[in-house]
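Taking the form predicted alone, here's one chain by itself in structure tokens.
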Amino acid sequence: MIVSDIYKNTVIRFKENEIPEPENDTRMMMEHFLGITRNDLMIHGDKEVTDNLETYDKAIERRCTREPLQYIIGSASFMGLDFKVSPAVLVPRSDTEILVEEILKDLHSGSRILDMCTGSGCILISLMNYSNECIGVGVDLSKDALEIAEYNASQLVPDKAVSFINSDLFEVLGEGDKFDIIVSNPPYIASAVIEELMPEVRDYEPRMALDGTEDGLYFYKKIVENSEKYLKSGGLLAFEIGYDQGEAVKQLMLDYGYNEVEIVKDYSDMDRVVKGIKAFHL
């Protein structure tokens, strides 16, 4: 068969599937395991190709089950970085790359960082990444996720100083371990919500990481409330949110007695993350 035919099939396949974004994970899909990139679909499309065509039909079946393209290919682009995915951990999207952005707006070399829920360690890694001499220390109930993190980290972070810790939120750190920035991407989808979802998310990503209980700001209020006990005064706490939960989140960080707390938006003008100062203690 050839590159164009190839590219061809698999379009019409992923459209009777309803597979968002055909034409892009095709090219990826080709490119991944045919070897095929878009330079070749250019300009080689009569090009003969006879190798791994097996394991590339397997792997378009998947996808046409609606399995997410990152667990397929085994790795999600995050912040110009490549992390390992699987289904133990939220596949890294764009959206959370606004709230790597805006914490590198206040990041200096040697701040002490924890990432709570840090899944992938797509936030922490990335943070180290674009930093200096920084301490990162990401947390998570799921050890299976921790594992995709110290994979992540021993590949993209080699030389940083960063750790993981399987505790239920704040449970296992010492009170006296304080941080510089506390960040989290917590499960924010209320539960009723989840069944509403794409199937690449209900079927496939981790419900543990989805589901933030009846209203969605289970997690919020629990990292909000014990942050008073780890993170420095004048310290920075920063949360991805879901679209209609700027508002709540930032109510409940003013009620903690937070400062500067402010809601961000993203490329869509959706708000997407809330962040604030821990008030000084004199």
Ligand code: GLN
Contents of the next structure:
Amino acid sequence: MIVSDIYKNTVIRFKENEIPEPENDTRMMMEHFLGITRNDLMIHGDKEVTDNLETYDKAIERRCTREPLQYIIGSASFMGLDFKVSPAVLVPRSDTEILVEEILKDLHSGSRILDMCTGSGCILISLMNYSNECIGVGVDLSKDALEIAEYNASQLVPDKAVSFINSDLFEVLGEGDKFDIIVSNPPYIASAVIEELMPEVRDYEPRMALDGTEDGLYFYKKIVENSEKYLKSGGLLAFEIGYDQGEAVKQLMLDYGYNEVEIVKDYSDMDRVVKGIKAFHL
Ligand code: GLN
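Got the form predicted alone; could you also share the form predicted together with ligand GLN?
Entire complex below, previous chain first.
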């Protein structure tokens, strides 16, 4: 079959199966499984393809069941870096880049950073990659997620001081182990809303990375409460939040005496990040 026919057929199959971005996904699949770049598509459309068509077809079938593209190709791009992903971790989202960029504004050399619910490690590893001499600790309840995070750190920031801890939130962190920055993109979807999410998320991404219990706010409460013990005075606490959680999380941080609490919007003008500075105790 020739390149342009493969492209056309795949786009049609994706459209029939209501894949949200059929052209984009087709290009990504062709590049990953057939080595056909965007450039080949434009100028070598009549080139015959014979290799790997069966593997390609199986991958297309998987995508037609709405399995996320990133699980099928095994990686996701985030902050210009390539992260390994598996169904044990949430697929890194471009929305989360806003959170990373907000923290990079305040990041100093030598900061100790805690990433709570690290998943693939995308937040922590990006921060480490774009900073100097920081110390990073990633925590997750899922051992399978931590395996992925450790792999990503070994590939992307091999020379940086990053470690991972398997813990239910702060449970096994040493008392008095204080950080300059605590960041988290915790599970924040209200349980009842999960069934309404798109099939890629609802049927394939790990529930434990999504479910923020009844009101979606459970992890914010736990993390803010514990930041008393684990965040230095003057330190930064920054969260990714759901579009309708900004005011609730802001109020929570104000209740705990945080200063300069701010809601930051994403590129779609939705509330996406809440951050604040821990007060100094006089
Ligand atoms: N911190 C990870 C991410 O942003 C995982 C988040 C989660 O599991 N809720 O992708």
